[in-house]
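Have a look below at one chain only, the form predicted alone, in structure tokens format.
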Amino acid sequence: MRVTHRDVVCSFCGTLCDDIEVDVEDGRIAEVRHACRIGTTKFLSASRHEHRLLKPMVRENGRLKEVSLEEAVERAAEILAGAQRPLLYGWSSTSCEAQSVGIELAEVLGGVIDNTSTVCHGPSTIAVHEAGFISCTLGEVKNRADLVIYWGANPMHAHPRHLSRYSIYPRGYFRERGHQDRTLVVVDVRRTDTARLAQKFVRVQPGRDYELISALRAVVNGRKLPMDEVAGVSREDIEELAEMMKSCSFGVLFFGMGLTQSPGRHRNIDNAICLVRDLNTYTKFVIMPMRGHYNVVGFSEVLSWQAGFPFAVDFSKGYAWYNPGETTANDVLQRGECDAMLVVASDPVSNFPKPSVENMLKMPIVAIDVHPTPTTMVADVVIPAAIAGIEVEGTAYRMDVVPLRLRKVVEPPEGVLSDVEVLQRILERVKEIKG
């Protein structure tokens, strides 16, 4: 028997996408409809359990040997709860639920956590910080904007389906013709697939936004160039940028990693938000960051609630603390001030710089995740999870800040538990064990 699952929602990236239709057939999916070629892939292969994770594992002797989930738990437990400073990473391809309880655990440790934004939008979130922000939902862009501005992001690539439901092609409330009524620009180091379709494209100079955005800024507040070309761009291009944005009905500015992880950093953004608010003396304009795993704004509102602070906090000291470039996970790892890790969803191994990486392989590693990654392979402990919105149901948050529930469609691999219910055994046990 078929049963048709509609309105699921996709768990790959920040786009979220919730007109997902799946169809389940003897407990398999056998079809999903209007998802991306990535977010099919990650339906199907998840029914068909490859490159998965199935069984827990503890290191003996050097090789990881199978064992039980109570065994894997309590291996587990006894790590973080005898380090001094562990450090708790990952955190945004999960659900709120497992942040939730991934942050008492780190406060419960006396533990730093921190989630994979301190190497991507990181600086987007101590830019708002300093400069507050201008944003609205996608909703809001799909019905009204005119014009999309894409700075430093590749959609096409990172978010497949962002320029089709709520950019440029959708027909909205008030842009009834789609793209018709619509003007897309991209400004880039190169020529990205997302730049052929734009109307117009900006080639800005590596490491050079700022630049870029002051002049714009300097511009749109009636200032005179006296330069010919700032950034690469010409004094021409950056009129006619700075007019397309004053005389657009609605604008939105979408900023990727290209303008957050480019020298300066969070006074890109800062500068982006002061030209945004500079726009709204003339029109409406709005600034959104392109988010790219599917619940990392998530654990940003999870941290705030529950312990102020968005990312990077220490419980050392017997409170929040959040000091950015201290507290964060690169820094606190090259400096070689945590004892233990614990890893979930996440594959640091990968992708963190090498010295943090070799302090990594010094301490007791643990590691929860659907797949086998280079991060499970050096961990001490490897418990396998379920995946959030696919076999288990949970919370997770939009690029724009709006909370989705994720919804079950099949059932996990036997014995594989959500991550949720593998952290609180976790904490549970680390509880008992700290008296």
Contents of the next structure:
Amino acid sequence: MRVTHRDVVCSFCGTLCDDIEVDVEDGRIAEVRHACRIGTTKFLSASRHEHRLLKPMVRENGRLKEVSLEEAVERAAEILAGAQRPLLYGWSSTSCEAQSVGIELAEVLGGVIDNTSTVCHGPSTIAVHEAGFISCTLGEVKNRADLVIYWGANPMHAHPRHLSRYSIYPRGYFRERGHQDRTLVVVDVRRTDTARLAQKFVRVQPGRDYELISALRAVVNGRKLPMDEVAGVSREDIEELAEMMKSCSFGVLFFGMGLTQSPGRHRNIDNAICLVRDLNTYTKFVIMPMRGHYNVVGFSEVLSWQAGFPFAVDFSKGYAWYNPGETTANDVLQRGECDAMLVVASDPVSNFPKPSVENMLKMPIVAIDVHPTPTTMVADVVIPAAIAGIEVEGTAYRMDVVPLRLRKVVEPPEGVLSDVEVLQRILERVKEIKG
Amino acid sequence: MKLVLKNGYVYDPANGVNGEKMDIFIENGKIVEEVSGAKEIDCSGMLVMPGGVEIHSHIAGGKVNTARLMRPEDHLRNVAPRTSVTRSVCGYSTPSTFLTGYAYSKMGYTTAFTAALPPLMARHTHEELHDIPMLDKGALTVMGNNWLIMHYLSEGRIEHACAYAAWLLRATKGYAIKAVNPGGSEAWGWGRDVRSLDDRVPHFDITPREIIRGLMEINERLSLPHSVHLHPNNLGRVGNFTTTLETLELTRDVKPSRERQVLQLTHAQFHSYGGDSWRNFSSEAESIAKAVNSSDRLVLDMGQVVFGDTTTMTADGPMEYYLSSLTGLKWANKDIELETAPGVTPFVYSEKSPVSGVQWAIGLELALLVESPEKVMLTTDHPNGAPFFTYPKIVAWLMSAKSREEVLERLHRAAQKNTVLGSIDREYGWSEICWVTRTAQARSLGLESKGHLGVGADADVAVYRIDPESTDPARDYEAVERAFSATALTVKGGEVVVRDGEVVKVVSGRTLYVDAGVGEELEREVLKDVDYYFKRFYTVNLANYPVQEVYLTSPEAVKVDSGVR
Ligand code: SF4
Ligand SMILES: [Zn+2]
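Show the form predicted in complex with its partner chain, please, because up to now only the form predicted alone has appeared in this conversation.
Following is the full complex, with the preceding chain placed first.
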């Protein structure tokens, strides 16, 4: 029998498309409609159990051995409760409900909790502390924007439906003709696939975004540039872009990791926010980060309302302490302070810099995930989890902080619980051990 | 669970009880006539009141969290570690959800309504409310710049507007209709604002006057428990009192459907400004109070300012931009498709500033010049005028002319010159304090089992360690402030949750929302329009918009059969 689930939310990228249709046949996902290629792959791979983690495992004499869930939870709780300074890392590809339990676990353990922002949009958040944040929901872009700029972002690859759902192609209330009513500008170090669609492409020299933003600010604020080019961009181009920005009726600047992870980092974003603030003296302008993991935003939100800070929180004082550069995952790891790690829905062994990974390998690791990864392969306890948004419900926040309810379309593999339940069991046990 | 609170001085003005020594009997979470074999707690020499009710405080949701995210410096000012009962907490003007619950409870509050819930973000607001312990909760759904509302009203389709508003309350699990700078936040979508009741909203064939009048009509046709809750146009602008008076005039032709006001003028302080430049900025509290005194259709909450560093946040995007351009401080803006435009910026109210001084005086003038305490509610529009934990200070100011004078003397002379506060010698008594901190709120919200201690009321009680017989609040205002800062006992739903100012038990309260029924045929028609709006203009599917009950702690639908067909 075939059952069609409609209005399903794709729990892959921060675009968080919620119009997916999923056909389920005999308990397996048979067909996926409306999702992009990467989203479709995620849905379809859920039902390929040969690629999944299915049994809890504990390392014994150097080898991972299948055990009962109770044993795995017990071992995980012992490792974490016995640590002086555990690091709880990951969190961006799971639900807010799991994040919430993780935060309490970190508090009870007096540990450090951090998510993948630390290696992607952390700098954007730090810039918000300095300069504020001038933004909107994506529907404002859809209905109003006549100038769309992507800076250091290539949505054609990373967020394939971003242009068609929100920014360029949709017909909006005030933009009835869709892309014909809008201008697309791309600023990047190379001509990406997104840039090929743009009416204007501005090639900035690598690592010199800050200068280009400063030049734009100068021109926007009525000054004449004393030099012929800045960051590889001619004065004419800068003046033209500044004029486009000032004269549009609703402009949006989407930025990606090209801006957050190039030299200047949070200062780039700070400067970009200031540029947008300047532009608001002349017209309507907003800015938005292109968040990657589907619920990276949710983690910052939950941590902010529960503990006051968006990432990198250290509970060793009993309350939340936040100091990026000190309490961020890689800094804690590289200073060699951690003596145990809990990794949830993430693969730092593949993604972290070598000095961090070297230290990780020296400590016991508890990993909760859906699929095997290099991190689960080196872990001492591995607990499989159901997939939020496919096998269990939950909450996720889109890149513009719009919260959506993730749906369940199929049952998880037999015996596999949600990470929420697994974390709750670990938390209960840790509380008992800690007394 | 049974409990007797013995021998306290009870203030329950809604039931005509004003300081009588009596016992309060509690069983199964309710106030009852009598219980036997119950645990007794001696409250002799103490002040007993119904649990406090907060009607307008920004405690949960998108802009509150944006403020937290933007202001890490705010959190490090106030921290406490986890205990065996409570979670770790932090935050000053933007406290964490846990701290919000604990801090209100310590002050004797048992219910709180968050001031503005943007529909598309409703799930976020409820996620945060879920994490606010100790309190019964509710949220006010913003509709003053809603496209569908504006369209229906401009086309004169009032029944459709009613049915849509009812649907929106249900979908967002909201409790009442809130409007913020009607028309202005939509104009902000183009970086503009509206500055008078008769400005046209760009691209929408409607004016703020028509929106406000329309929302009141919707509210009364639906016969909702609360009235329209209005943040008028021109908040914070010099000379805005004329706009406010014109707005209050609009209530004249609205017939109340229940025994309550038809409009709550919220954070009235911010709307009572005279003068024509910041140089001659002055109080017009007298004019506003006069309008409220002469009408039985109006109530207000103060929006009191207390000096210090705080964070401003409203769904009034253009106002926050304007304010941040005055101060040069960081600014967050978050326009929400088809609905509203919240903004956030930090602010410091300084005793040395002539403007802040006048603002401080205006809030108190309003509370003291409106004759009936039944029409006044103590708020700071948390955290816009000040964080909510400054309430005990405000209670003391209301009860003591001397304490006000002391402040007035320290302020910039404009506060004396451009206000009449110094000449007001009215001092509130305990009953009046009871009205303005709980009873008036419960009345205004239509919460029949709150704000009083009659039989059948919720067993939400605050016991303050102060003897009303032997205390002269006019002189001992510091003792008043101390007592109201930390209860001897807070009882929530019949359980002792705070003892001697410490949380001893964490409970999660109920979440109240309004479910107003309208005719099926009408509802179907309106849902067709809603569907069209979602297909064409929203970026989420209609099916993913309504908030599921799983997000609410002990959800409680207040059913209303409106008669709208
Ligand atoms: S764009 Fe992102 S959210 Fe949308 S279908 Fe593709 S992967 Fe999923
Ligand atoms: Zn408010």
